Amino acid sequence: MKPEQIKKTYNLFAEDYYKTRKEKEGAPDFFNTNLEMPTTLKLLGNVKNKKILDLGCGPGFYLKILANKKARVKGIDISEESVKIARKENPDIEIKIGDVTKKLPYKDSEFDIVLASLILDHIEDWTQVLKKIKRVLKKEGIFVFSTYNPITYKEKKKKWFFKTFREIEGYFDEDWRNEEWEREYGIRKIGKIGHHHKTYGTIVRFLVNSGFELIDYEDSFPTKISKEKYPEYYKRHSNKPNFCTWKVKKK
């Protein structure tokens, strides 16, 4: 999928993604807040005085927490209207109008870590961005990314008499996937986005073939406090990892 689709389904998400994950109410609460976001904070770890760079920081919520947290943080994002939202929530930090697949108008080896939450799947072809990631980072530096769990777009559902089921089928079939997010967030209709399906071991050869080391991996598991607020969703992710978080040093 293009950056200009990305960037238009994003604009136009922008408010109601923002306003939903205020209220901390709907699918948006519980995919982001209490599914994602608590897997990837713990494999940050401790962010005291690290210079980071949040890339597609959307409406900057992981900006907030990790400026709390003292560490000392920069974001960009395709959107403009994500930026706007950002900027207003976080005044005092630097946050860009860019595009993560093309330079990033950062100085080499500036940033201890790069974050990048539920980005690369929009993105075919890792090779280039990983290669500017690198740039960015210092010598031993760390880059923290989420994704789709890979199994999650080959989960397809099935039926057998009255039970309805799910089954992995056609996981070695790297593709696209393009979808209405108002199917997922069930807020209105706001356009296409597309995911690009990866394998394990292809995500794992992107990784080592830019010059990253493996240091750490964990699947999304959800929040105790969604397990009453959100029980269908909470039964379900469970189960079945919905995303999962990647840690990875620079050689």
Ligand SMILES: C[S@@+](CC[C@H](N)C(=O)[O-])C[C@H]1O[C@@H](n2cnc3c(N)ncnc32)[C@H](O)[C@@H]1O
The other form holds:
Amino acid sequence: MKPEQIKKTYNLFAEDYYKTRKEKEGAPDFFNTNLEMPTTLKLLGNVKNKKILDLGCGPGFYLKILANKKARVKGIDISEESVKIARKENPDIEIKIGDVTKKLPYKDSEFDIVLASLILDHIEDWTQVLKKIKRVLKKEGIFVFSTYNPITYKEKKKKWFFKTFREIEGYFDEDWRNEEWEREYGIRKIGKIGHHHKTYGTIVRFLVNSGFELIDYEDSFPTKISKEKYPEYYKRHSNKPNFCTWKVKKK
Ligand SMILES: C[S@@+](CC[C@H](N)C(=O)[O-])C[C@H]1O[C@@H](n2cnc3c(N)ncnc32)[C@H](O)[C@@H]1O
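Next up, can you give the form predicted together with this ligand of this protein, since the form predicted alone came first?
After this comes the whole thing, all chains and molecules, with the earlier chain placed first.
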């Protein structure tokens, strides 16, 4: 799926995505705030005084958290509507509109850390973007990113008489899954969004070939709060990981 289509859908989705996370109610509150973010923040570690670039910053939730932890942050996102919200929420932070697959408008070795939370699944070939990330990172700089977990990604819902179950199918088929987010999030008309599946082997090979060293990895696990608040989601995603976070170092 082309970045233009992804941008179009995020533009339509921006306000709802922001609201459900801000009001702490709904699917993005579970999937982002209570599932993906705790793992990624844990792997980011102590960010005090670190210069951080947030790639695909969306409505800017990470920007705010990291700035509150005294990091010096900048953000960039392809969706104008998301950036509008992110700027309103973070008036003192520099946030640019841009497609990270085309260029990163920052100086060489500008950042200690680059963060990319749930954006790389929207990109098929990571070679160019990893090269750009490496350029803006300092020597031994850290790149933390989260993705769909390659296992869960290929799960299919099946029915056997009256029983519904989920099975992994086509793990080795590296292709796009184009979803209609209206159904998933039950909000209103949104549009199609594409996520590109890669096996663990492909992800590791992209990193190694781009000159990154793997230093940590963690599967997402839901927060305690979500056990009561979102019992069904909790049950499903405490049994198998929906996302995972990778921490790599520029060699
Ligand atoms: C799932 S959202 C995550 C937002 C944010 N990182 C967070 O975790 O709160 C993915 C974001 O990536 C952005 N994005 C997707 N493809 C992009 C690209 N090629 N260049 C820049 N941003 C992109 C989208 O606009 C969207 O805001």
